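One chain is shown next in structure tokens, namely the form predicted alone.
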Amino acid sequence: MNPTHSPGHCRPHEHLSRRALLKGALATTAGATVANWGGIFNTQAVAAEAAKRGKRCILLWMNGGASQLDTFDMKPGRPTGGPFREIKTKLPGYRMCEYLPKMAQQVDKLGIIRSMRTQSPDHPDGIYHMHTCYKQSERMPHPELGAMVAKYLGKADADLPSFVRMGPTGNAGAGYLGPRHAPFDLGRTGALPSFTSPYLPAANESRRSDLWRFMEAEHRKERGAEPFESHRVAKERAWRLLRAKSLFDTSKDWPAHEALYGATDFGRGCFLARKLVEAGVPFVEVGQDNYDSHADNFVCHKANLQVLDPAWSGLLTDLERTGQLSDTLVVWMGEVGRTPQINNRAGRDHFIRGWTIVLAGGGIRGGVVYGATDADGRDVAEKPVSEGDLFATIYTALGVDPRAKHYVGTRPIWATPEGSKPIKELLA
């Protein structure tokens, strides 16, 4: 906009006073003022307001499906054991793979569940059933665990997301929730996208704010249609984030934590979900990739577990020494675990009748292992635990009511599947 004055524009006096009319007009239109824009980053109410919102969820996601066997659940001198070698754990008994060293020293913080049976043994639906608890094949449109996170602890008028994830994660978004708790997705390494940094000075951007709130005031009088009033909440929310995006910038505070994470883009997502949790981000997953070993299954996993136990470990002792992991959640798991029998190729396949996934802070009694397979790991051999026990035994430990009951038109959708039922054992 020209701002020297010609017919059709405002005088600097006039436009003053427009804007003020313009923000009035926002307020009694749309019932609310303008949300606040970002002036907590400046206070030490950042820790305030994330206790305020209770309980948060860390997902650190195994693209592809790590190994049961060669993680958690290991069968040593077994014809399916493989050729790594177990040590021992802060748990007396228990042992788990050399390459988790760092973790092993974590187990006492750690819900072990070696029982999941699960039934969608492919990528895509399996991704979309470990992230919703629901099949893909119901053509339903489910929620992710983090949408129903964002739904229930989230705030409608915070300057963050309330749902963030990054690296490969999931497939279903917000599903019937709505675009209100859809997902911001950023690079592996947390990078905001490049379409963040603005390109008109601030008092263009500001005028040109002022006008679209105005013509969005007039235009919802007479259409108040949800796709309409979903477009005004996301822009508004993006204009929140643009003035709080400083906390997504990690090049000041990496270097004093790159050595307990690791120095990996994956090591780098961790510290940032720890980053914000503490800023009140109810809910973040962090991917890391490569884990589908059909071929070199060995290889594979010696190379991925180097960079995940120092950032899963880092991230927990990051988690207690700022007092955070009492009400943060963290779950580590993929969509399928690896078959026992190792082929040809010295690859493990994709396997869905047992394999293990972990869980850890917030809500969860540490240092319980959780049901049992068989002495190759080829079954469940006690306490099976299937997709909506797990999501169950989540939302159960976030304090979401796991039958919370929604309506897509007329059909009432529940949380978690008929029957599902959290694991008590596990939850503090």
The other form holds:
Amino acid sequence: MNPTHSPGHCRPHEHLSRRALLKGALATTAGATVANWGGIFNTQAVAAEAAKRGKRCILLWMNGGASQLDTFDMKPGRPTGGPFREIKTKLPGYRMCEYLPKMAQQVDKLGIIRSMRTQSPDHPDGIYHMHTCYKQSERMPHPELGAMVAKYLGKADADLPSFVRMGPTGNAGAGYLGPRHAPFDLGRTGALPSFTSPYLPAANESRRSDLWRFMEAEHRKERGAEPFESHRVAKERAWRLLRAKSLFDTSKDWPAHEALYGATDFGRGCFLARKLVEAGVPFVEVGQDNYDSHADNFVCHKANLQVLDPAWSGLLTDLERTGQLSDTLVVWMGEVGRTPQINNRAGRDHFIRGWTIVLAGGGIRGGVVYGATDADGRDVAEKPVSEGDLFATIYTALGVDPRAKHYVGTRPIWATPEGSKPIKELLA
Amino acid sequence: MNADPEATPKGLSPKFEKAVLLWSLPWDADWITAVSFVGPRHVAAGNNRGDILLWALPEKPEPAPAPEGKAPPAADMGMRPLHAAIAPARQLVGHTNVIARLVCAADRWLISASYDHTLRYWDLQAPTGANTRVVLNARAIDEISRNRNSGRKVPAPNEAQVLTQPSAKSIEGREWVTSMGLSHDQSALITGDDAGNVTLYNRTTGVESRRWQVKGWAQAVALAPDQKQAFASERYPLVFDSGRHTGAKLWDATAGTAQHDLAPQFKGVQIAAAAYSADGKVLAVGRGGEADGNNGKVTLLDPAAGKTIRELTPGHQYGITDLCFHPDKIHLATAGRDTLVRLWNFQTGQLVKELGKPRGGQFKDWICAIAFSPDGGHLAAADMAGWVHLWRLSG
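Alternate state requested, the form predicted together with the partner chain (shown: the form predicted alone):
Every component of the complex follows; first up is the chain already shown.
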């Protein structure tokens, strides 16, 4: 038994006291109390600077955990190899899966990390960890990558949300950054939520919102507390979003792009992501189900890769064609890798001792394969990369300080855990 | 259905209830995925790596040695083999990926379908090539060598000298060839692949005679005895995505056009195995895939009408992997991920005999493939654990 910890009690470093929270609340000039969502004094200037650079990020989330051995870190001829075969790529000497033929022609754009060694082996904790770079077991609610990017690269006065996601994606939300940076969730195919359809005629809706604004203004004169302000801001953002609603409608331009991205939900999601970043949304996450192939791994991956390959390569092609690739970081990852050992359900289980994540586009040096696993893929052989290192690399590529400090109460929290280092070899 | 005593070939009177396990042949290099008899005295098996071995069954086999210490792995099947294991005689070389199916024609030609996108023909009367050595317990040696902390002793290699033989003919396909069947008169082959092709070949020449496309991947195929009809199941095994697809159809094999869409009967179901009875009046299809849980049932269909005749229950837990009709025209064998082989009277729907037993643990070591000998006296089963089991059915 751990002598410093008794069941049912918090560890000191996990404990956030009520007093600390109260200390962290700010007194405004109007006398209102404002929760210190992420320490606005410390980071506003940093955010403004980063936003000026116009960087954006698209996260392609492989829900359930894609197999590194059946994609980018193949082990042909080994007992762990499986039935997929390698094909040549644009990068001399580097081979990858036969079911990613279009991506094989885009390898010069990719930074492939084959040496991820992570800490959270299951889905909820892995999804949280790989979206926040912090363990789920910590009491502090950390923000997802998307929320952090929204904070630093989003524009407060934009009609569009700064963090959009669709399909199976993250589970952490905006955490300590607060609801302003919370994700805006779309349906699997990019469909807007039903609440975005007004139930009143436009003229009535306009009169109604004018009346609401007047009442809010009167109310604010007497009671200027943060929850009311937060609600007002959310309403205003929702109205602004309605002005830009047509951007989410892909029905007219999708037919012309279907061949490029593939006629799939995920392909269409990738196309919408491209449209959204072009329109100024700094972070879009698109999830693809389901790679959790404890049984029948190979048919599962074969089907999924045939969806992924045109969608991902189409996205990179389209970003390049529209001149956005140099400013748009595209991240391909899931919460875990998959075991080298093929189990007796013809499946591969969760694996965190040596797996693969791929970066491309903005801020990334293409054509780089970083790290390696051993002959059977059972462990990292060279250059292990942690969750923190990965996020430090992503933040650096996006122009966000990976050691940006935020406060929750009086407690300082950094964008990445202490000791996290960006991978210089992957940065352009 | 009524049994027709006249329909049973003379000399075929299997007594399934007295089935005896004769041999458990070890080949623990990888999963053994396909099996076929070659005439009455030879059996061939293919594995996940694309290797094929051929065993000659001796007329006067040695008795099995008494077990030492722990029971041998074959005891997991619920019985010990009667005879001592025999060494393989040949290795058929050429494939580079999973052997999905093996069939035999004219007691001479072995035909293999593989994930390496090819079909290959092997003439077993042709001269063989050089000698080579195969290690029949290579996987166990590798696993124990890697896990030094397990406390298990690394076994000595179980080696065998075999004659190698290249294929006589190779037919290039387009994707993983996952299923293959032979017409009852052995004049035609049918294959299904993951590019969605259902292809018919002249078995003798290997020339393609007709091909058509299904939606998704072709999973299980079968050709009717008169070669006028074919069955093909199809799938695209995405999860949650709107592109997910399963289906099953009866096709006019002379025109490549659909006759009956069986989707209403098999909504969301993956059909993993299919075969026509010798008279063409019954089509047996087996539900596969782990997701279906206990519902790995066999459905007997009237192929002319596309209607269900009956279901055979209980199903194989976690799905069926293979099925085949016995030459007596009365019985059907099925195998599944539950490590069982079941023998059915398909005319009455009665379960006649169960061979093996669930080996414990979840989804432990499927039976991947089964085959009857041409005279119906023997049944072979190939499994993931690296064994080919051979039963005598005639008591």
